[in-house]
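In the form predicted alone, a lone chain appears below as structure tokens.
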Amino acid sequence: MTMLHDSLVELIRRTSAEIPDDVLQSILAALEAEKKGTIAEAAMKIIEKNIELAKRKSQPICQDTGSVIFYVDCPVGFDQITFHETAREAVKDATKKGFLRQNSVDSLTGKNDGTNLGPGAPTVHFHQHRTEDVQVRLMLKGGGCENVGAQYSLPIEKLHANRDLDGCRKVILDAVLQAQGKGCGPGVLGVCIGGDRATGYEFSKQQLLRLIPDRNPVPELDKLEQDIFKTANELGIGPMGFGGKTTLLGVKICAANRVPASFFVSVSYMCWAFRRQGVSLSPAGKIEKWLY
């Protein structure tokens, strides 16, 4: 087996096991907010408890280990066909050593072959630069979350959502009502205001790769981070949706061109169980760096 091979293998495990520690740091903050002796107290006791079985344990933290998406900044000249080869062993060989559940089915009959290979299993998406580093960043998307994910086509009559910063704003807190109870939240938002229908959903999904406590360097966008965050906290949907202070840990949002006939919002929502992780390589692929 390559250095690479066993890298991407190390990554997965990791992603898997452990929550990387801006999410840790923003779930105990969360859970010294909520009141004393409630229901969402509770749930937030239980989700540091198996953060931390999960890590000891080297086990996944999530029975569901979601769809397996790489994200790889890579140089000119970058032998992808190879990265992509590599990184389906790693993969096959992640789940037979219980990292990955067997997790991955055919969407025409259902049929698993225990592996997580098929059609866009797992994905990759290469994004070169002109630097000779290499960082491999590595998104375990649990089920749960991807199915309370939602895309809207501005206006919404029904919402009084015009095609502007407010009716954004109106159609993400709609998402997060519309998640409530599902997704196992507390969870995090990554939003793309315009694109198509595709790269909005992609961008949302991207965004899920910013550090939590981190500031969004256009100033509308930080400002309608900070409000949905604040807001969606205030709604009392709480943990798991048992009410409470906490039912967002972060909001993270980008726009992109649209054309002019559309203007799409697409929101990604990630759960509690944040897996992602990231590593920088060196040429021959050994890890030199954990990115967060």
Given for the second form:
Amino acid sequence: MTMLHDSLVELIRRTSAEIPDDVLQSILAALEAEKKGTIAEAAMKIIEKNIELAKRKSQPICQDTGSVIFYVDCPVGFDQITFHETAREAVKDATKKGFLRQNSVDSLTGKNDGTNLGPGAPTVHFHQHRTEDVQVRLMLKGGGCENVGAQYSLPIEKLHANRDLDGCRKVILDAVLQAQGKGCGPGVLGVCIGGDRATGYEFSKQQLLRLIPDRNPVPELDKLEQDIFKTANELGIGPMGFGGKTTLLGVKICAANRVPASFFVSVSYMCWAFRRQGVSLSPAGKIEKWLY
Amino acid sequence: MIKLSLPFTEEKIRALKVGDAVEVSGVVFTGRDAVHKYLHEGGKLPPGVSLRDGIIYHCGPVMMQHDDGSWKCTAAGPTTSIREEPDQGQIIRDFGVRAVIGKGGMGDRTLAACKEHGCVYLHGVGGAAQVLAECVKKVRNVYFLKEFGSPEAIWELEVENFPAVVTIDAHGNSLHREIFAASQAKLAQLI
Ligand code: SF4
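Return the form predicted in complex with its partner chain of this protein as a structure block, the form predicted alone having already been given.
Whole complex next, starting from this chain.
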């Protein structure tokens, strides 16, 4: 097996068993913020203990190890075909080792061959850059939270949402309201304003690669992120929808151009079991640095 | 924190109210989509499985089999319950179920069945696979493994201090409904 293969298996193991530090810090802050003795606090305590146990035992944080999605930043001339093949082997081996559940089902036959391989499984996104380094980010996106993602086509009369930032705010908050109790909150929102239906969802998911405490460089979006975060956490939905102070751990929003006829707002929801990690690789495929 | 030991009595279940934190100990049976469909269509429980005064747990655990044939539970969090909404009320009635454990809550039909027959819905912490697996002290048996596959089989689990919250009680109350209404009203103010 190549060094790249081993590095990718280790990336999968660590992503599945260890929550990244920025997410952990926000979960600890949420635990601190809940009123003592409430069921919300009890739920956050169980979540904290679960994170600790999974890391110690090197076992999946959540049994739904999700859709396996790689994001690869690579130099010009990088061999994408070999990378993709190696990633598939790594997923198969990580499944055998129990870092991933047998979690991939043929949509036509309903069969699960236990390999986690198939059309779109895993998904690999490549992006070229002009530097020599290779960075691989991995997201394991659970099904329960993916199910509560939503795409809104503005205007929406029922929600009084027009084609402006206020309309965006209304539909994003509606998504939070509708997701309650279902996506294993508290969660993180990734949002894309604009784009077509496919890029809108794609970009919204990529927002989840940002660090939770970072700030948006675009002032309008930064303002909207802060506003949604504050407002959502005043709704009293709380962890698991039990009621409480923390409904969201973070909000990340980007904008993409749209055609005049369309105005989509796409919302991806990530559960508390926020599994993403990343590595910088040497040209030989050795892990040089962890990115989160 | 209310300690609940299986089997339950109707009186004990009716004493619970929405928002109560409980810890369950005793023998529970898992069942998800395939089991609910089978029972709904008139299927019989295999000998050794009784839900009467007991629990059905919406869970597809991750199990490992030792060389001697015994099982170890490595992950055992709740799965989304609403998928079982069409059949749950009937199963509560026909099999005398006293508690359903799952996540995400259930709908009006289950709520009505809980009220009528003396049953509660217990919400586990979604995603807490490791903590909940630690509460499983023993895997006693498995039924329908060949027919339904591992996640969908009926697993007989001995659990200790399994934490959950009553979110539907036997008096027609639903925490899910309450929080949805309250948060919707709050959002209307803030928007
Ligand atoms: S939503 Fe997330 S935490 Fe909940 S079961 Fe799915 S993957 Fe696990």
